[in-house]
Amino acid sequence: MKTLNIGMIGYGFMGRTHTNGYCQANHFFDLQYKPVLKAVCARNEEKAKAFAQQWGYESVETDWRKLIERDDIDAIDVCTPNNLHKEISIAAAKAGKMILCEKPLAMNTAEGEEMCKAVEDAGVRNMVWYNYRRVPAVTLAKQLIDQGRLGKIFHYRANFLQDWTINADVPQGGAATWRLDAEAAGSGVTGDLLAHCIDTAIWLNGGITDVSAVTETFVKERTHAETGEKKPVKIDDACSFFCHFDNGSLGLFESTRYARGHKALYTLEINGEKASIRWDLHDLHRLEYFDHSDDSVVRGWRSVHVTDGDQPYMGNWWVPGLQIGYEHTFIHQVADFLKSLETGEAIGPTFRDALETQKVCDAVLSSAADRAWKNV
C-alpha cells in the first residue's frame, strides 16, 4: 500500500466533507493508495487543533506557506475562501505538490489561467472538488446521455435556490459569512452555487458558447464581521441566465439566496429527442427518467432508485434499497483521484476543465452588468 501524504488548508464545512471522504475510501475501494492525515493548517491555532484531534492529522501549521515547504507532505488541498486559492495553488506547483483545491477554481477566469500554467508546467496532478458529477445518479445521468438514450437534446435547466441571506443583519465578511463578501469570494450565487450548476451541465450536456444574465442584489449594505463597518455589499444575491450551448440546445439557470423554503434545492433536467431525464438534490439517490419508446399505454416519468450494485458507485455500499448521501460523493472524488494516481489518467475536473466553468460564470456577471449577450 503507497501513501499519499495530505497537507489540508482550511477545517470548515469543506475541510470536514474531504477529511472525511481522506477517512472513508480504501474502506470501500480497492485501492493502491491510502491517504494520510499529515497536517492540517489554519490561522486560529486552537481551533486547528481541535480539528487535527478530531479527525486524526498527526500535526498543525498556522502558516500554509510552511505546510507547502514540508517535503512530507505530497498533496495540498484546498479548502480556504476563494481570494487565497491562486496564491496557495501557484505556490504548491512550484513546490511540486498534487492540489486539490475547492471551486469555483479562482476570483476569475484571470487567475484560473495562471493556475493551469502553474500545474500544467509543473506537471503536478491536480482537481477540483465540484462533487455533484459523483453523485451516483448524475453519473447514471451521464451513462445514458453517452449512450445517446436521450438522442438530439434541446433544453437543459438547473436551478440552485437557497433562503438564508433575506436578513438583512446576516453580516459580510469573517470565518462565517466570507461568501457574502466580494473581496474574498469574488462573486456570490454566481461563483458559489450557478457553479457547481455550470460545471454538471458542461460535463452532461458540453461546452456553453455565450449567455445573457440578469442579477441582483437584494441588500445593498451589510456590517463587516470584522470590522464592525457597514460596507456596500458587492456580491450578486440571485442570478438568472439563458445560454446556448455547443450542441445547438437551449440552457436556462437561476440562482438566489432568497427563496424562502429552500435550503439547498439543486435540480436539473434534460430533454432529449427520444427520453428526458430529471434529478433533485433533495432526492438525490433517484433519477427521474422518461422514454418515449415505451409503450404508449405505460409511457411515463419513472423513478430509478439508484442503489443496485451494476448502477454507479452503488457496488461499493451496501444491499440493493439502501441508499447513501451527500458526503458519499466526497468519497467518491478521492477514490478516483486515487485510483487515477494507480494508471496516470488524468481525473476530472481538473483546473483545466474547471477554468471552463470560471470562464462562463465571467460571462454571466459581464452580461448582467451590461445587459447584454456574451460570448463565453
Given for the second form:
There are 4 protein chains.
Amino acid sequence: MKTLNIGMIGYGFMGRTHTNGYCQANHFFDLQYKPVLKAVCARNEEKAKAFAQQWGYESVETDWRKLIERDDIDAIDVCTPNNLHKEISIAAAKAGKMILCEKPLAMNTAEGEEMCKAVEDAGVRNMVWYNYRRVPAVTLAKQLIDQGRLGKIFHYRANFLQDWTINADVPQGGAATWRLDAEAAGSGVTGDLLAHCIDTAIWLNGGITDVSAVTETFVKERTHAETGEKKPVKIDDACSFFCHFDNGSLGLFESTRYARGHKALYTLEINGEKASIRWDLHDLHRLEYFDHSDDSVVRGWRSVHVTDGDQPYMGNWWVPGLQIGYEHTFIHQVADFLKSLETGEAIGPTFRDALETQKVCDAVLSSAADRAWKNV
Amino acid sequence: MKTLNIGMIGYGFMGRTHTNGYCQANHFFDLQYKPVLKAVCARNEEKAKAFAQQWGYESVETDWRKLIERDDIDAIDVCTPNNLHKEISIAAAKAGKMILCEKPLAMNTAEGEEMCKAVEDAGVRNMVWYNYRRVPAVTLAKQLIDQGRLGKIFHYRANFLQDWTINADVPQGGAATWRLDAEAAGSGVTGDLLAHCIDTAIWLNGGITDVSAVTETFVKERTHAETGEKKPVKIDDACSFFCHFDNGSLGLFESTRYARGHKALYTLEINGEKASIRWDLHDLHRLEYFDHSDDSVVRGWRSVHVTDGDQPYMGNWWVPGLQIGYEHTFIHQVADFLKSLETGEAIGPTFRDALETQKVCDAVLSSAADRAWKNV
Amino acid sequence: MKTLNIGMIGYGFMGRTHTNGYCQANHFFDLQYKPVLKAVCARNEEKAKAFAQQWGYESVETDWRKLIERDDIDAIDVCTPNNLHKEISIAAAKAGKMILCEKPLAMNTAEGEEMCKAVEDAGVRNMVWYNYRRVPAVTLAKQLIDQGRLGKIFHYRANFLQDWTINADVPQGGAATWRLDAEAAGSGVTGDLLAHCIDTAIWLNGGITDVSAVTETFVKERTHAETGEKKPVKIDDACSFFCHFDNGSLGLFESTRYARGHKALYTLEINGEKASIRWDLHDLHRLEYFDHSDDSVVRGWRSVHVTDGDQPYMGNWWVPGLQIGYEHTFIHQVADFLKSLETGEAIGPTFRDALETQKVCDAVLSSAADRAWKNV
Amino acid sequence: MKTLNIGMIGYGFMGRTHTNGYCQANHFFDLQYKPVLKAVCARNEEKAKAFAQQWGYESVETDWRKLIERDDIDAIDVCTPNNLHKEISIAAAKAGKMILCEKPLAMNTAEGEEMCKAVEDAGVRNMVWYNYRRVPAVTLAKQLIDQGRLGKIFHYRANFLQDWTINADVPQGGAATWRLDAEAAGSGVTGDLLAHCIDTAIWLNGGITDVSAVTETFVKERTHAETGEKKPVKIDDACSFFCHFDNGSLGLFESTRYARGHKALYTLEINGEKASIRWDLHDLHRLEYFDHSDDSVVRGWRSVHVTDGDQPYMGNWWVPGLQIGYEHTFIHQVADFLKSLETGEAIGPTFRDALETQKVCDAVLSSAADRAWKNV
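Shown: the form predicted on its own; wanted: the form predicted together with another copy of the chain:
Complete assembly follows, chain above in first position.
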C-alpha cells in the first residue's frame, strides 16, 4: 500500500468533510494508495490540536508556510476562507505539492488564472472540491447524457435555495459567518452556492457563452462578528441569471439565502429532446428521469432510487434501497483522486475546470452590476 | 336522440353525484341516449322540491312505490340508506324498470341474492354504483393487467383510511350520520369503505377464496341524532383482513375512520412478477407504475399523470396535464351505461358482481366475530 | 331566478370550458342569476350547430356583429383567437353588452388600452378569463397572503412548462395550432402561458416595476396548417424573465413548450419572511405551505389537500379528500360573476387588471428583443 | 481516553456496518471511550485477514472460542448467521464479555430465554443491533410520542417490502443467501424483516398482546448454494399479521420479498387522536407529521427533513439540509453504547428487549401455521 501524506490547512466544516473522506475511502474502495493524516494547520493551536486529536492527525502546524515546506507532506488541502486560496496554492505549487483546494477556486478570475498558471508550471496534481459531481445520482445523470439518452438539450435549470440569513440579527464576518463578509468571501450566494450549480452545469451541459443576471441584498447592514460594528453588507443575498450554453440550450439559475423553508435546496433539471432528468440535494439519492420513448399510456417521471450496485459508486456501499448521504461525495472524490494516482490520469474538477466556473461567476456579478448581458 | 327517463330516490350526497352524471355525460361523450330527469322522490317534499329545482327534475314524488309505478320512468336510481335497497330494487324489477343502485348492494348476502334473482327474473338492466372502477387511472390499471404487463400476481393490498369519527361527540343515526347506525348501514367501514376496495380488487385481480379479519369499535357509545339517546355503537370503526385470491396471490385490506390525517385515503397496490402498480384516491389522476423490464440503472416508479387522450376516458375531457376529479367517475359510469343501451352489452358492476363483494364483506364480518378464517 | 343571456363567440377548447361553467354554476352554487345559453356564433355554421346541439345553445349565428346586435343577449363571451379580441370587445361595449373575454386581453398594450377605454366609457361589466385565480388552492394562497401570514415577501417564482411543440413537424396556424402563428396569437409562450403566471403574480404579490427577459425560438420554420407553406416561426418558444415587484421582492418567471416530460407544469412559489407557499397545476388540489413559526423539530412543508368545506369554494363540492379538477376554475369564475350581478361589486380580473398583465408581457418581449431591462 | 477492545465474529454485510460504526463514532461524537479493533474471527482465515487489513483489525482468529478466551477483548460482536447466536453469546457471557449481538436475537424464544439468563447471570452488558431505532427520524418519532403529541393511539402499521427473491433461480443457503435457508435463518421474512418492524413497534407503542398471521412461500423449491441440490424452501416468503397492543391500538404488519419495485421499503405509520406520524426507510431522513391542532385551512402532512441540529443525533453531523444515510444508524448505536459505559445506564435494545420481539415472531409463525389467533 502506497501512502499519500496529507497536510490540511483549516479545520472548519470543510476540514471535517475532507478529513472524513481521507479516513473512509480505503474502507469502501479498493485502492493502491492510502491517505495518511500527517498534519493539520491553523493559527489557533489549541483548536488545531483538538481537531488533530479527534481525527488522528499526527502533528499540528500554526504557520501554513511551514507546513508547505515539510518534506513529509505530499498534498496540501486548502480549507481556508476564499481570500487565502491563491496565496497558499501558488506557494504549495512552487513547493511541488499536490493541491486539493476548496471551492470556489479564487476571489475572481484574475486570481484563478494565476493559480492555474502556477500549478501547470509546477506540473503538480490539482483538484477543486466541487463535491456534488460525485453524488451517485448526479454522476448517473452525467452517464445518461454522455450516452446520448437526452438527445438535443433545450433547457438547463438549477437553483440553490437556503433561508439561514433571513434574520437581520445574523452577523457578518468571523468563523461562522465569514460567508457574509465580502472581504473574506469575495461574493455572496454567487461564489458560495451558484458556483456549485455552475460547475455541475458545465460538466453536464458544456460551456456557457453569455449571461444576464440580477442580484439583490435584502439586509443592507449587519454587525461584524469580530468588531461588533454595524457595517454595510456587500455580498449578494440573492442572484438569478439566464445564459446561453455553447450547445444552444438556455440556462436559468437562481440562488438565495432568503427562501423560507428551504435548507439547502440544490436542484437541477435538464430537458432534452428525448428525455429529461431532475435532481434535488434534499433527497440526493434519487434521480428523476423521464423517457419519451416509454409506451405513452404508462409514460411518467421515474423516481430512481440510486442505491443499486450497477449505479455509480453504489457497488461499494450497502445493498439496494439503503441510502448514503452528503459526506459520501467527499469520500468518492478522495477515492477517485487516489485512483488517479494509480492510473496517472487527471481527474476533474481541476483548477482549470474551476477557472471556467470562476469566469461565469465574474460575468454574472458584472452583468448584475451593469444591468447588461456579458460574455463569459 | 333517444331518452332514458330517470326516477331518482334520495337526494343526499349520492343523489347529487348521480344527477350530475346524468347532466354531464352527453356534454362530453358522444352517445345516442340522453338521460331525462323525470322525477326525484323523497319523503320530505320540501327538500325534494328544492333538489328538483336545483338540478332540473321535472317532478317530485314522496312515495317511492308511486314513482316505480309511473309509466314515464325507464330507470330507478336507488340512493337511499342501505336498509332500503332490497325492497325498492325488487319492487322496481317487478315493475320492469332498469335499476341503478347505490353501493353496497344490500345489508347482507341473503338480501343480495334475492335482489339478483329479482332483476334476473325480470330481465331488467341493473348496475351498482361502485364508481372507483372508472377513475381513469384505475381503468388504466385494469387495462395493464389484462394486457399481462404485471405477469403472475403475488400481492394485492388496499386500504381506505379516514379520520372523521375520532371525536366521540359525533352522533349516530339521521341524515348526516346514518353510516354510524348499524340498523341503517348494516356495518361500518366494511360495507361503507372496504366494499369499494373489494369491488375494485375482484375486478382487477379475480375472486377471493377465504378471509381472516379483525374489527374494532373504538368509541363504544354515541348519542343517536334523532332520539338524543346514548346508545351502544354496533358498527365496526376499523376492519383489517387478509385473504387468498383464486389466482394464488395474497390480499391485505384495511379500513378505518380513526386514521388521523387521512380524509379519504383509498390506495391500492398490486405487485406482479413483471410489474407493479399503485394508486391513491387523494391524487386520483396519477398512476404509479414500476416496470422491471426497464433498463436497470434508470428503473424506478413512474408517476403517470393520467390526463392524455390515449388514456381511459381522457380523450373526452381537456388536454394533457389538466386533471379531472371525483365526480367524473359517476359521469363515466353514466356514459358507459348509456353506451350499453346502444350496444346491448351489459356493463359492470352488475347486481351479481356486487353480490360477490357482499359475500366477501359477510365473510369478513363473520371472521372477525369468530376470530377464525372463513371461506367466501 | 333572474337570467343572464349568453352569446358565445367561438366553440373551441375555451368555448367548451366556459359553456360548461355556465351549465354547472347553478348546480353547485346558490345564486340569484342563472345563465341562459342563447346563442353560439362561428363562421362555420355546421360546427356551430353541432356545438349548440351538444351543449344546449338555443340558436346559432355566423356573424358576430349580428350576435352583438341581438336584444336578447346580455353578455358576449369572446373565445376567438387573440387577434379578434379588440374589435369584438369594442363593438360589444358600444352595444352595451357585458363582456367576458378570453385571455390574454389583446395582441398588445395599445389594443388593451383601447378596449379598457371602450368598456369603461360604455360602463359595461367586463371580465377576462384568467381562470387560475380560482383554483381553490390558489385562492387559499391569496387569503393567506392577505392575512399577512407570509410577512415581507422576498421571492416570487413561477413557471409554465410544456413539451408539445418539440416535434418540428407540428405545423403552425389553423384551428389546433394557431398558438404557433404570430399573426393569430401575437406572441408564443409569453402571451399564452406567462400571461397566466403574471396575472396570478400581480394578484398575489402586487405590481411589477421592471423586467429583463430572454426568449428563444428553437424550431425556426414550420409548415403553415392552412397553406401548407413552410414559414419562419415568429413566436417565442421559450421565455424567461426576472423582475422587481413594487414591494421590493424579486420575481423569476420561465415558460417553454420544450420541457420534455411536462404537460402543463404551472408552478408558483412565494417566499416570505414568516412563511412560504408553493403550488403546482399538475396536482392543483394541493397547496404546499411552510410556516416558520411551527415548533422547529417538526417544521416542514405541509401538503394541504384543499378539499375541505372551510377552504375556498370547496364547501360547494363534495367531502374532504375528494378532489375537483381543471374545469372547476371556470365554474367558479361564472359563479363569482353571477354573484357580482347580485351585489353590484365588480370582480376581477377586469379588462383593466388584464391590461397590467399585457403591459408586463409587452415589456418582457421588448426586453428580450433589445437585450436590456425595461420598465413596465 | 478509555478503550473498548472489540472482538468481531463474522465479516459479512453486518460485520462491515458494525466495524464502520466503531471507526466513526469518535469522529463525530464526544465520548470518553473509544473502540479498538482488536480481532476479527472467521473460519476462512484468508477472508478474515483481508477484512482485518481493510478495516484495521489488529489480529485474526479462526475459532470463536479462542477469541472469547482472549484477555485483551472487552466485547464480543456476534455477526454470524442466526443459528450461532445462542452458543456464542452464552459462551461469551460466561467469559464475562460484553455482547453486541446481531438481530434477531435467536432462532426462537426458547433460545432467547437461555441467552437472557446467561447475560443476566453473568451481569454483562448486552445489546442487539436493531439499528433502525437510531435513524434520527425514528428517534424523533419516539420523542414526539413520549411528549404525548399523538394522544391516544388507534393504529400502528408497518411493512417491510422487498423484491429480491422473485426469481426462482435465486438459490438458498451459503454466504449470500443463507437467509433463504431455514436451518441457518430460522424463518424467512418474519425473523429477517418483520423483526425490525416489531422491535420498533414495541419501542414506540408498547407491548403486543395477541396476533393473527398468514404466511406464504411462493417459490416452493430452490437449489441449495452449497450442495447444488434442489430442496424444498422452508422459510416464509411473505408474512402479514394483525395484532392488539397493550394500549388498545390495532397493529397491522406485512413483509414480503415479492413486492416488485420495492428494494427495502420499511415504512411505519402511527395514528393518534391528536397527531399521526409516518416514516419510510427509502427516504430515511424525512419524517411525515400531521398535527390536528394546526389551523384547519392550512392543515396537512408536514414533510420534516430531519437534518437540523436540534433533531436527534443531527447536531453531530453536518448542516441543515444535508442528509445522512443507512450506515449512520450503527454509528449512533455505537456512540450510545460507548456513552452508556460512561453513565453506567443500560441502553436498549438489550437481549431482554429483543426477547420480546422474538416472542412476537414465534407467535406470528405459530398463528400462521395453525390459522388461529395466538397470545404472545
